[in-house]
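Quick heads-up: it's one chain on its own, the form predicted on its own, in structure tokens.
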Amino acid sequence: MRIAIIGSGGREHAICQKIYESKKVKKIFCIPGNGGTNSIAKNIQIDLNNFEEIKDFLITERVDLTIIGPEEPLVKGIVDYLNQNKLYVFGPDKFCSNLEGSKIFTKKICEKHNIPTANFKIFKNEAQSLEYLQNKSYPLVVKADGLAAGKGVYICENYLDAKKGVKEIFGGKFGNAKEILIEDFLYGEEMSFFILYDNVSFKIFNTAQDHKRVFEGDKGKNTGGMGAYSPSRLNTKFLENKIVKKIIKPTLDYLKNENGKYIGFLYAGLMIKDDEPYLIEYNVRMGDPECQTILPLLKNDFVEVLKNCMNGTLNKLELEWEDKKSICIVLASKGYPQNFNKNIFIENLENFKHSNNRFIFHAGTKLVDKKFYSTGGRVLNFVSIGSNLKSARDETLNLIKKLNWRYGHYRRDIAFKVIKN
């Protein structure tokens, strides 16, 4: 098979990395791809934004499956586009896409359909909003509605913060808001919960827990995610089953039932409060580092689960994980998610290989004359896998203090909640 990789992150990276691994496959091409993919495919520099070009480049190559890692392409309808002109697209279409495109289009389903989810209200201007906000009690949560690339939440401890975050959106700072959502805070801890679904059925595909605080303890600002761990601690048979019944399929149905076509990874961000499910947000893609930490478990020849996935057969494949823990950290630039210096050489990364147990996934990286440089704000993603998460953290932490990249920060603490120091 030939198959081509949308995107350019440390997802991207590790999908490219299990899609290498099968013998089923010939040539592999990243769009554009990352000094990572450099050395395992051919990386095409396209801007994701132009379709047509992505079309030509695909249908020139004969290439039989394009796999979109990242959610912008998904909300603007790629899916759609590209199968218009006959090509064969791993990922929801762009009515699907809404469900992560826009957080009031979930919140309304989960309305109609009773998903247990956060009391929220939504509101047209900012006026409105100032009014309803302080006459309630804190904390409280308020939300851009469209993409905003993981930092278009505010946890509001009082009404200043809150006033911030509302100014902030109508202000244009995610975009044009035509519209915002407030919402009550739920407590509880957090966990990731993926499906892979085919438009007919679908599989579960393992559970995560993402640290998204920059700073140990999850303090600080919110960032697109500084490390994960995977399966998630949380998990049980008993919370899957509630988790199946009470938000995942409900939301299948009415996509169905929109005539909505989805065959990808859907990915809930949920709050866990007494065993009970809360669904935070929909993913329509794996997560970002989740992926990461979720990929390298998986025993099945990949190529052959996305196989099934597009030809519907799903329900005849048994997916098959390692029984061990695996962790990824994060390491950023210094001063991500705000401000941060780019194109800072990383001496000595390509000294580091991939093993069995062990991964570099590349984020913000580009290769120039064999050298590695960063080019954003989460530059390598560290993976390993062990028998117990403290001892893959430590294994973890002993390759980034290895490398010893001096622009670098990382969080030494990911999966504190299940290590035991």
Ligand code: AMP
Given for the second form:
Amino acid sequence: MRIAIIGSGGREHAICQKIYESKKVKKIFCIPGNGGTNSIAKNIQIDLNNFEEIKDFLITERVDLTIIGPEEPLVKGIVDYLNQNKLYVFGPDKFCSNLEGSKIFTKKICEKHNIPTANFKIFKNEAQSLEYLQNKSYPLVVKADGLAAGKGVYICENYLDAKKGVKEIFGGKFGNAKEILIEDFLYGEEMSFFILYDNVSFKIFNTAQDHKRVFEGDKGKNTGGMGAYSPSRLNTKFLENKIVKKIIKPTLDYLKNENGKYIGFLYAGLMIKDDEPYLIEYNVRMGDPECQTILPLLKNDFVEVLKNCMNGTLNKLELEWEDKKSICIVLASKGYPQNFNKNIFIENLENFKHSNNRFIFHAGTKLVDKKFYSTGGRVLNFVSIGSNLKSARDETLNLIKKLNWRYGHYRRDIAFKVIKN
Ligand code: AMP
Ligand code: GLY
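Form predicted on its own done; form predicted together with this ligand now:
Shown next: the complete complex, the earlier chain at its head.
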């Protein structure tokens, strides 16, 4: 098969690697890819907003299947567009992508189908929002409705925090805002829960725990994710059944009733409290860095899995997972998630090779004249799998130390809730 992957992060490099390992693949393209995908696929520079150019490329290159990594093209309807041009695409259509594209869309489904989530209210203007906020107890959460690259969520300790959030959102910080979401703060522990869906039946696609805060001990600003481990320590068969029954099934039933077409990953961001799951948000794709920690545990031929998804025959397949733990630690540019420099040479990186249980997935890198340079906030993902998380983490940290990139920073405590020193 000839396969294309859309995106340029660590998630896309991990997907690319898994496809590269398949016997069923002949040629891989990454649009636009990164310094890491460069060595196992052909990187193609096309602007992800230019659907027409992407379509022309896929047709010219006789691509059999295209996988969409990030949310933005999904929310903008790339799947509908490519499907109309008779191309096979792994990813949900525009209607289903509203699950991530509009937090209010998801909240309304929760309300209608009794899906457990934080209590919420929707407001159409600043004055009404502020009046409501004056009489509330804190903490509470103010959210922009649309995509905001993880930045449109304000966890507010007091009225002044909340006022700032409301003013920024209605002030247009995340684009033109018609509505705003204000919801109760949920206490508990977070878990990332994934399913794979072929629009007929679904399979659970493992769990992970992300570490969103920039500093050790879960301190500092939110980031895209500084590391993750899999499976999540919280998951049990009992909890899994509840998540499926109370959250996943009613959501998929709703999408089906509305004639949505969903072939792809669905990622439920959950808060778990006293063994009860609450939906924080949906994402209509794999998580990043969760993908980098989950995919190396999958034993199946990934292309075979994708083919079954495209054919609507996922129920004929058993997913098999390594009975091991996996950990991913992100090496980010110094200063991330705030200001950081780009185009910094990463010495020695070319000497780091993948093995069966060790991977280095690139994110913000590029390859110029056989040398790697940083291009973004999250630069590299170091992944190890092993029989226990402590040894896997030690090994991962050793790898990062060996690279010794002076312009980066990382958390040494990923999986600290599991690994007690
Ligand atoms: P979201 O973009 O909706 O995933 O929110 C980003 C992060 O904010 C989540 O991963 C949580 O850590 C936090 N968060 C969002 N909503 C809530 C909530 N209602 N209660 C507590 N934390 C929340
Ligand atoms: N790890 C969080 C995300 O992918 O949105």
